[in-house]
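First comes one chain, alone, set out as C-alpha cells in the form predicted on its own.
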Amino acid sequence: MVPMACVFGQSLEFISESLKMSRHDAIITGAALTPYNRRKDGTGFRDWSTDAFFDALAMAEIAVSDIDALFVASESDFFSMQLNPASVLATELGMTGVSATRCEGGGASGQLAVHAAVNAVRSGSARHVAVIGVDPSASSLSGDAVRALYGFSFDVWTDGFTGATSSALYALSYQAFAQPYGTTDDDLTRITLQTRSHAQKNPGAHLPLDSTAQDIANSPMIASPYRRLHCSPLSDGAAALIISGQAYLPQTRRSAPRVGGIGAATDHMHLGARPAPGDFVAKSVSMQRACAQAGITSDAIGLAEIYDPYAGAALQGLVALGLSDDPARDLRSGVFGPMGRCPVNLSGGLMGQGAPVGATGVGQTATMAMLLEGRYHPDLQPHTLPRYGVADTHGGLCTTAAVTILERGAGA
C-alpha cells in the first residue's frame, strides 16, 4: 500500500486544504442507466445515449438549455465507428453551442468523464454539466476482434502483438495477490455468486445468472484460476449524469448527493515493472486523493461499486481502496454482503450488470447516487443509508485508476 503521508510527492494535507478554500460543491442532480445487454433491435449508441440523457435530465428537473458543457466517455472508435462522438451527441441531443469533450482512459473512461465534469462545476465555469458514457461493446465486433483489441489496450509492442490477452494478464496479477492475502478459489466462487445474486434483482442487468458453485467449477478455464463464470460480459448500453453547482440547484433537488472527493492516478504499464504486481497501487493512490478531498478515511465508506472485470479484481480492489486488509476473512463473514458493513456491487457489478466500457464509470456513479438518495431498485436499496459511498474504475490492468466518493445529501 502507498503511504498516506505522501502521494507521488503531493501532500494529502495540501490537496485537502486547497480544495476546502476553492471548491464549488458539485451535486449529482440527475442519474440514469439504460439496460446493459447485447442489443439486437437495430438501435445504436445515439439511441441509448438519448434515453439515458433525457431520463437524467428529468430527474435533475432542468432543461436542455440549462446545460453548459457535455463530457462523453467512449473507450474505442472501433465500437461506435465514430471518431467524434461528443460533437455528434451534442447535435443529437439539441445541445449545439455547448462545449463538448470526449474522455478516454480505457475502463476508467467513464469515471474520468465524471471527474472532468466535476472540475468544470467546481471551477465555476459551468452551472450544469451533462456526462454520458456509452459503448456498443457487445454488438459491433466479434469476440475474437474484441480480444485482440483489448490486447492492444495494453502496450501493443510488448503485449498486444505477442498475443497476451487481458484475461492472462489479470490472472497473473491475481496469482501474485492471492498468495500473500490467502484468498482461494472458493473466495472467487463466493464473490461471483454474491455479485450475480444482486444482478438477479436488477432489471437492467446483462447476466442475472442463477449459478451454483458447481456451475462455476464446470465452466471453461479461461486463464487460471479464472473460469468463464468468473468473468464479466461484453455489453451494450449507456449511462448519464447531470452534475450541478450548489448555487444552481432546483429547490426540489437540494437533497441530492454531493461529490465529496475525486482521485485518479497511473501505474507502470507493464506488469513486470511493478514491485508488487498483485497490488493495484494506482487505485490506492486514487482513493487516498479522493479521501483527502472529502476529508475522510476509507473506513467511512459504507457502500461501494467496484470495478470487477474478473472476480479476483474485486478482491484486489477491496484492498487497494482500503476497505479491507483481509478480503478473504471479510468476504466470508459477510462484511460486503447486502446486510454487511459495506455492501459491494449491489448493481451486480461488471460481472452481473454488464460492461459497456465507456458507460461503466458513469453508470457506477449514477448507481451510487441513486443508492444514496434512496432511488435505486427496491429489492436492492439499503434501508439504512450510509453517509459515503465510492464508485471505482480502472483502465488496463489498473494502469489508469479513477475513484469518486459521493456524500449523501442532507435531506436523504
Given for the second form:
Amino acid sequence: MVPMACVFGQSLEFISESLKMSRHDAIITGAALTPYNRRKDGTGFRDWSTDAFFDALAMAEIAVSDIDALFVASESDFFSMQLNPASVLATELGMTGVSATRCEGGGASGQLAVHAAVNAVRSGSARHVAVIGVDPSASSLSGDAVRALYGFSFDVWTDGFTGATSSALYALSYQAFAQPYGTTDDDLTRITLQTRSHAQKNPGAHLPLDSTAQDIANSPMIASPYRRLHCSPLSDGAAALIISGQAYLPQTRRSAPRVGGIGAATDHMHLGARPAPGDFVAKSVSMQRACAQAGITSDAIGLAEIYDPYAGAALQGLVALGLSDDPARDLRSGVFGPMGRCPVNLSGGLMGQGAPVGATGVGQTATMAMLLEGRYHPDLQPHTLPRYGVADTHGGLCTTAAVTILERGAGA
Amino acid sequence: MQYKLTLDYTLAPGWMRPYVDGLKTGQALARHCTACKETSFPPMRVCRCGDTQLDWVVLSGRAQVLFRTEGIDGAFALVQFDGADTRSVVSLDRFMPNTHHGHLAPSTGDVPRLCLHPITEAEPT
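What's the form predicted in complex with its partner chain like, now that we've got the form predicted on its own?
Whole complex next, starting from this chain.
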C-alpha cells in the first residue's frame, strides 16, 4: 500500500513556500451568530441570514457596497427547499451584482466556505468577502426525515441503502478509537458534561442542559455506546463572517484576528477502507497543512472549537488535531477546561450550542474570532488571550475535513 | 405552511452493477487489484495503492464481526469478510450478543443492502 502521506500529495514545504510568494493576509473583521435552536417564531433562513450578516457587517465597520464576493454554506436543498441559495441571499442582502457562490461539503460546508473566502482575499480578487452559513435543520423536516437524509451523507450505494445512520457509523469509528486509546464511557460522560456546562453560559445555545452523569446514563440508547445526551441536536440558525484583505482593513479594526492558516483534506469514503477506522486522518492532514501555513506546530494552539457531533468525536478530534496523545488523561487533568492550557468548545460545541449544519463551520470560526479579540460572551471569555486558536469542522465521518487557524490581532 | 414533496428516483449503479446484482442473491462481489493483490469489499474503483487494473472476484460471503453497535436505528457492525483486505459496514439481522460470525444475506426489496445473518454452527476456535 502507498503511505498515506503520498496519497494526500502536496508537501508541507510547498504549501508554506507558495503562501509566502502570494501572501495577502486575510483578516476576520466581522463575526456574528444568531441563536441556534428550533425556531417556532415564523422566521426562516432568509431572516436568520440577514440578522447574522448585518451584525457581522456592523462589527467590520464597512458598508454592503464594500463587499466584492459572497460565499454561502448550506448543506442540503432538502432543508430549505431552495436551490441556488447564494443568489437568493445576494438579492435579499442588497448586494445584487457581487460574485455569489454556494459551498457544500456535508458538515464541513461552513468551513469550506470560509476557506473559499480566504482564498478570494489572499488572491487579491476581493477586498472584503461575506461568508454566510445557514440551515433550517430542525424546523423544516421531521427528525426521522433528517436522519434518513443524513444517511445519504455517506456512500449511498453501500452505507446509505444498508440503513447505516450517522450515529451508527460514528459509534463504530469511536469503538475502533477507544480500543487503542483506552477511553471509557466515563470519558464520554466527562467531555459531555464539560461541553454542556459551557453551553449553559452561552445565551445562544440550543441545549444549555444542566445534566448529570446519571441523566446521561438514563437517556435512550441511540447507537451504543452513544446515548441521546452524547449527541448534538438538529438546530436552526445562521452565522456570518466578513473577511477583509490586510490592505483594506479599517483603521478601527486593528485588533481583528488574522487567518494564520487553512487546511483541508479527504479520507476514504468507506470506514472499512481506512487502515485505522478510529483515526480522523483527514483532520490530521488538514491541521498539518494549516499549521504549515501558519508556521507553527499544534502545541501553539491555546483555544479550540472542535467538531463534536458526538461525544467520542471530540476525543477523536483532540488526537487528530495533535492537541493530545492521551485524551482521557488530559481531559481528567483539566487541560481542555475553561482554565486549562487549551480550552475546548467554550461555545458549548455542537453538543451544547447546536448544529444548523451549514452554519456550523462559519459559527465555529466566528466564535474563535470573537474569543481572540476578547469580544465573546463575558462568562466564557478567557481573561488571557492565547496567540493562536483553531476552528475544526468535518463532513461525513471525517471524510471531508477543514480547519482554520486564527492568530490574535496586534491590538487585541 | 405545510408542503409535501414526493420524489421517485431512478438510479443507475454504473460500474458498481456487478456488486449491486450480487447483493440481490447474497453474493459478495469484490475487486481484486492485479498490482498489489489487495481485495476490497465494498469494491473500490481505484485500489488504495492507486492502481486501476482491478478484477471482479467472488468472496465466500462469510464475515467476522469486529465492532458492533445497537440502538434505535437497528444493529450495525464493522466486519471483515473472508478474502477481503478492507472491512465493511453491515446491518446485523437476528444477531445474539455472543455471535461473532455471519454470512451475507440476499438483499430484500429493491435496494442493495449489506446485511449479515448469523452463522449458527459451532464457530472455529
